[in-house]
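Below sits a lone chain in structure tokens, taken as the form predicted on its own.
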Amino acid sequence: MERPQKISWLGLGNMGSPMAGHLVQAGFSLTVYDVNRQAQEAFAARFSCVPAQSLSQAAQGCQVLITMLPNGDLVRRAVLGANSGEGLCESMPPGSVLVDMSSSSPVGTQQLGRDLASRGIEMIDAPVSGGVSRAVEGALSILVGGNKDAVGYCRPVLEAMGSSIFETGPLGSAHAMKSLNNMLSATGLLAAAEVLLVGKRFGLEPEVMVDVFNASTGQNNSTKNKFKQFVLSRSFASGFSLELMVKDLGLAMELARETKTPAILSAACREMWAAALVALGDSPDHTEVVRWLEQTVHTELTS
């Protein structure tokens, strides 16, 4: 199967920009579009790619079109059009593939896939895990769902951005897997923060506790990759927002409802994150959920 050459990219945020950069470096011909025209022009100048002046221009002649947007609603509006505006699908050639790398609703992804199939356009979902640092390194974990031929066709594109590619099943399965992964990660962060606060109030040093957890059975992704780096350092600068985490947790709970699965712990976790977002405001980093917990017990995780 031929490797696609002409790629269009929509969304040049904290994650999208380094990911798209790796495609240029891998030799793909890239056209980019972002509502932030300053970011778009800066990216195009840096990587010598084509800046599109409209959604229509972004989609023209593409073989693969990738969306990396804050949510699935924005993806659907961009692809199908909104308020009588023209969507990407009007200009995408038949036989082209839409790759949604955003964190979108699994149910919404399946519906969008059906809408595009009627136009002769294939769709796969390919959300990522690993955060900004691994996006910069080109070492993301990429989950991918959809028709096997379409996935195979797009694999060289995905491999330029990630070190691990996991095929999860039919369309929508990757978005389901991503939301469940984030729910598990979010629960682990809250649990670690609570036990660290208990230990701190008893008199234990937070850094010592993190070291013990990471050498013991209590370790998780947050104890290994977040607490010393972003919480104990007080930088709270992971690059992934608390608002996006709350959105992802909502998708996981939507999936629980769709499958009629009781998810009591997950529901409580989502409510705690949502409460933190309301209390903190002003676009906090997701690691600042710990700062919210600190405020509730008037204790900081500092030495």
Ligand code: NAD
Contents of the next structure:
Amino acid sequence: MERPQKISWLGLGNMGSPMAGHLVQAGFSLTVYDVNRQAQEAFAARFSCVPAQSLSQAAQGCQVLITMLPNGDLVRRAVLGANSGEGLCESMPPGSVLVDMSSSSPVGTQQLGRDLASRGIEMIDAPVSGGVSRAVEGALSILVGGNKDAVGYCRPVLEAMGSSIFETGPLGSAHAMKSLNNMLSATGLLAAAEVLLVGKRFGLEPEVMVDVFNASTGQNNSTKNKFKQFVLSRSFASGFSLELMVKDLGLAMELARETKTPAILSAACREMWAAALVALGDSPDHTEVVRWLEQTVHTELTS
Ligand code: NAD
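Having displayed the form predicted on its own, please output the structure of the form predicted together with the ligand.
Time for the whole complex; same chain goes first.
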């Protein structure tokens, strides 16, 4: 199977920009589009690419079209069109593949796949994990769902952005996997924050506690990669917004409802993150959920 050459890319935000940059560096020919003109211009100033002036121009002649947008509703609107505006699918050539790398609704993805199939366009879902730092390194974990031939065709493109690629099953399975991963990750972050606050109020040093957890059975991804880096440092600059995390937790709870699975701990976790978003307002980073917990007990995780 020939490797695709002509890639169109939609969404040059915190994740999309470094990911698309790796495709240029790997020799793919890239057309890019972002509704935020500054983001598009900044990318085009750094990387050799064609900046598109409209959605329809973005998709012309592409073999693979990648979306890295905040959510699946935006992907659906961009692809199929909204308010009688033209969608990308009008100019995507038959036989081309839509790769949604956003963290989207699994159910919405299955529906979009059916809508595109009737137009001769294939779709796979390929959300990522690893955050901005691993996007910059080109070392993301990429989860892929969809038809095996389409996944195989897109694999060289995905390999330019990730260090591990997991095939999770049919279309929608990767988006399901991603939301469940984020539910687990979000629960771990809150659990760690709670015990750190208890320890702090007892008189333990936050730095020492994180070191102990990381050498002990209490460790998790947040104790290893988030607390010292973004919370104890007070930078709260992970590059993943609290709003996007709340969206992912809603998707995981959608799966729990669809499968009639009681998920009491996960439901409580989602409610806590949603409450933090309301209380903090103004586009907080997801690690600022700890600031919200700190406020509730009048204690900061500072030395
Ligand atoms: P972001 O908000 O930084 O970037 C999204 C970009 O999409 C913005 O530049 C925005 O202008 C653009 N956009 C929105 N609607 C558009 C449209 N219709 N056409 C073209 N461009 C449009 O978000 P992000 O942090 O890069 O996250 C992107 C996706 O990846 C989300 O689904 C998120 O849940 C997921 N994700 C994020 C991280 C992270 O650490 N930030 C990690 C894993 C997965």
